[in-house]
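Here we start with a single chain on its own, the form predicted alone, put down as structure tokens.
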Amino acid sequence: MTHEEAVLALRAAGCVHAEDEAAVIWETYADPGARDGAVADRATGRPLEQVVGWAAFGRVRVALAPGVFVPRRRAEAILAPAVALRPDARVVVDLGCGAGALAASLAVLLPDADVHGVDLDEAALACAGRTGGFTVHHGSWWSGLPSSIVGRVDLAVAYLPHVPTSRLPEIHPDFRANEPALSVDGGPDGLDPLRAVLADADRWLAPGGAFVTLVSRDQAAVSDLEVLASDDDDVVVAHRRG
């Protein structure tokens, strides 16, 4: 299959950015057979990032595998405000790290920090281990972290599941069919994971420590958290321990 044939095949499968996707496949695979297989796999509806095994995020390349949550580029908005809030952070955690997009990025942006990522999804954690740059832990939110950092976390971040359950059908079908619902379902109003994290935040955060996440504009209006940055759709918010 030539590059032009791949573009036509991807376009016929409904890929809006067929030229860009073909370019990523060609960048990833030198073997013609592997390229043909990747085009066929993408044409089934599997997200491109899962097909090629990586996703670009900030200044890092995140390892991915089929069935693992694909990092959303919108979550990059968390990075700059979080680093600006605690540029001196020495202990950093990414709650629900998935394949490690935020954790790996913060390891680059805060090179002197001890960075930890925690997640329930074993497949995602295997990807996080390949992404590298931080210590990986299995568990639910704070409870998966080592007890040695209780009360010592200077900066915590998360791209939490925040889609209201009733709106899950609005997610693009490629992602809906190939990612765990747990990675996107935020409960009736989309804020259940945020409440769970905040409930135990002050026990884990150091004095002056902060937790930073991203919510929708409507959710920010009812979350009672400090607004760090916003655009038309998303708001970066923070909780600080006094």
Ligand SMILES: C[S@@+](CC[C@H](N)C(=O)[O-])C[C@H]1O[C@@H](n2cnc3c(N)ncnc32)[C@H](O)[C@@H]1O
The other form holds:
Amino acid sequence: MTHEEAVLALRAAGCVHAEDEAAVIWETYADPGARDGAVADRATGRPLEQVVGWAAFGRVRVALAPGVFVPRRRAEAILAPAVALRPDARVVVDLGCGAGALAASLAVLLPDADVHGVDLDEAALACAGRTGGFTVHHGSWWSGLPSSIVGRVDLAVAYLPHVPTSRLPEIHPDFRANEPALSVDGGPDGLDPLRAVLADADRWLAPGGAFVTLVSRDQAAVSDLEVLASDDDDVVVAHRRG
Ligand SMILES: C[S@@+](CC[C@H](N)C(=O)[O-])C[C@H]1O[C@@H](n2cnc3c(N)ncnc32)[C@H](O)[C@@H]1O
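And the form predicted together with the ligand, for comparison with the form predicted alone?
What follows is the whole complex; the chain from before opens it.
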């Protein structure tokens, strides 16, 4: 199909940014059959990033695959405050790294740092390995990281699952159908993963080390963490080891 036919097919499938999406498919695939296949796949409702196998995030291109959490641009807000807090960080971790959006970004922003990412989702970790720039580990939060960095982490970041379970139905149906609940479900108030991470933080952080994450405004009010930045929807918060 031509580029114009692809735009029409995407628009008919309900894609609001059909021109932009067709441009991304054309940029990704040179082969006409692959382009047709990608348009058909996208028309089923699969997120564009999973269809083309990559997502732009910060200054990096994150590798993606069907079924893997699509990095949200809102999480880019974590990067600048985290780096400003510890520009000297040498050991950096991304807890729940998914396909590696934050970890790979920090590897670029802090080129002297040893960056580690950990996740439970094997499909996401396969993508993280292709995204590159950091060491990938399988496991649950801190416990999946190598014991050699216990008490040595200068900077930890996370974009944690933080949607209250009762609000999962509000997520766009295309994302609900194509991303694992593990990546978004934060338990009854959305804060279960944050509590789990904070419970062990001081054992893994170096003296003066910081953990930086993003929560919703109402969650920030109850989490009792230091506010680093905020906008209308989200708040970047930190926990520092004294
Ligand atoms: C909101 S997604 C963020 C992924 C990635 N940091 C990003 O910004 O694209 C949350 C991630 O936490 C992971 N996760 C959920 N529970 C976990 C656990 N107990 N240990 C490690 N990772 C976990 C999910 O698999 C998912 O990749």
